[in-house]
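What follows is one chain in structure tokens, specifically the form predicted on its own.
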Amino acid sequence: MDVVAGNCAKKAMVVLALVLGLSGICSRASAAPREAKIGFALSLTGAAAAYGETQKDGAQLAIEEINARAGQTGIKIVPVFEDDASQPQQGVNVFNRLLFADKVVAIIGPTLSNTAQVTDRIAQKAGVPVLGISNTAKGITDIGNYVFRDSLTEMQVIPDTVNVVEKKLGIKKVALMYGNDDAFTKSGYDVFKKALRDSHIKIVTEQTFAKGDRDFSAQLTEIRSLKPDALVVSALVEEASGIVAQARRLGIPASVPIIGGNGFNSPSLMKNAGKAAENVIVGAAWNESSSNPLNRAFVRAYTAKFGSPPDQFAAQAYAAVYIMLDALKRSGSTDNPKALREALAGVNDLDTVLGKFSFTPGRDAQCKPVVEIVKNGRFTVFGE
């Protein structure tokens, strides 16, 4: 009887162990994914709304895709969207709310470099990573080691644009226009000026304007009289649209190309300037025609969801969410900003819609730029 009882006890223990083991497996399989609260500071109103609106769309699409697979990845993104209204002071309010009230693990944004120059210092002091998705002005990542960006700087894009245009079109002299009251447009002007000089292209005149200006006739009339081979402009899209439309209306011929900085990279240019935008040339970090499989899937999904193709700003926002996901997985935590910062610094050759993506040692984006031209109302790769 003792032997039989002993055998029964052993069998019972084995069955219990199996039950407990299976229970543990089921428990782990059904465990809720860890939540990562990420703040988004975007210009949903104001001068940069044309960029911020598509940035929000691109980010939301990525979040929906990631959260649909949260059971597999173990991570769910909890977004907190805020409108910085294209204003640095509002950006400060937004960052303080995201960092100290919402207690996000990271912030994606803000839209404008002007705002980033102020707000990113707050995130740096708080020890929370911030990932810029359209900040291209010089010095943004110099703010500190918690500041990153997946947007190529004007220094990375403009010299390549000037070089390509000079070789293909043989331009020898240009007129240069820029917004003198914005960090982004001023930075673009500085880079354009150096790139033009390095390519031995003469600048026949420099003309300035301010954010919110609508009448550029005085500057463009002066430019027309000098008969440049091209008009080079560093502007946000609202002013860029007016300059392009008025240049053609005032008689600067279509044979004189208009070359823009990163601010031109929005469908709003074609929407606002109409046919005058045809043949505008601009450097970019992304083009929708890329054969990258991830990009093709992104363009299809975005177009199906929002009814129009994505622009560069949507693509960079979409990519940023996936860059964050990669870093979150490698950091081993969803609520440790310091560990996330270290993981972000280690992003290397990540497959994204922007192509193979890495951060430089200075936390700037490292991916290949492209030169675009407007054809039939859309950005296409220049020379194709």
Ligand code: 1QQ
The other form holds:
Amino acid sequence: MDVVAGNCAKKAMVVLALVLGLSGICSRASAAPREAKIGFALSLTGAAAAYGETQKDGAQLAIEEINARAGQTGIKIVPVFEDDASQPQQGVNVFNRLLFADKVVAIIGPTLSNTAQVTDRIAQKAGVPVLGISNTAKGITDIGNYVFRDSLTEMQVIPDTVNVVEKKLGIKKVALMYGNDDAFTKSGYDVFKKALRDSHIKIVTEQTFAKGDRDFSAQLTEIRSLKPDALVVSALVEEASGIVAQARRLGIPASVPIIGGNGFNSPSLMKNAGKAAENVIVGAAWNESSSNPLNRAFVRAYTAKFGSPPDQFAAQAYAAVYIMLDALKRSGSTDNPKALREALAGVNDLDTVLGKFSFTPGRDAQCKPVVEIVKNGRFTVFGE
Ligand code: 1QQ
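With the form predicted on its own done, generate the form predicted in complex with this ligand in the same format.
Once more the chain from above appears, this time first in line as the rest of the complex follows.
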């Protein structure tokens, strides 16, 4: 009798232990979501800091929103933010740290194509996905199948910009200016040149400059003497601001529009160049006024948190974190870079602040460009 009772008690204890154990597992699963460690390589200092700062803000907002719902999704994003200082060599140091010390499951960034063309090879070799959020130069995703971007390339945006400008303003001859020491500014120059030729618009002069230049009077004086219908510029925003301000100061009239590539998409253009930035025309991947409900909520939340509205760079960073979340959910893991790569390749028609988002077979962004014009210090829609 005692033996039987003892057996029963033992069985009951085993059952109890199982129940407690299982419920322990279950409650652990809902209480502690799986952590996805994601590296961010952003230009928080140096020539591209104006972009990196809003990228960090956009990413941080998305991470906060996602982590607030981690109980439901089962995924918590643990970011590791690093500053690539707008320099390829610092980008290499940052990538090495993120990949081999922090062991992140993916990297978002780096800010500049000039850095990405070096760093993304390291991620490719390590088999860890990298998602560019502002790389628009040709060839970045050709580095390999672990390299993605949610930023439209110059090639995807500029021909459209030139078309819209040609149709609306009927320009016939332009002056072309570009930075000859940067992957993005050179790529933008190549694309502008081809698009202008395709539209039978004459290039009356080509002028160059380099990162860090502050005085553009020699180039602009030459340009002024040739009386172009428009000034076309491929520059990062620091140099773009100087060129725009000095062009007007040197007497290139406001009736001669200035047309820029992706580097112009930062509101620091208006902050630095003031009134001279009025009527600048630029192609973009996103505009603040988009009526997409996700975008309206994003603009509201961002403005409330940071005190000024987001720019395109913040929007692309914010979208990238949600693209990662979508892929992480489908990959079935938070620490398997290979599975995450496969899942990223499968992102399809995802609702984002950039609109419905998919990757092309070559892992570039597939979303709609917009042509903007600066009015009263804001980027407004000029045409689509
Ligand atoms: C690039 C760019 C820059 C203007 C943005 C950071 O588009 O480097 O590709």
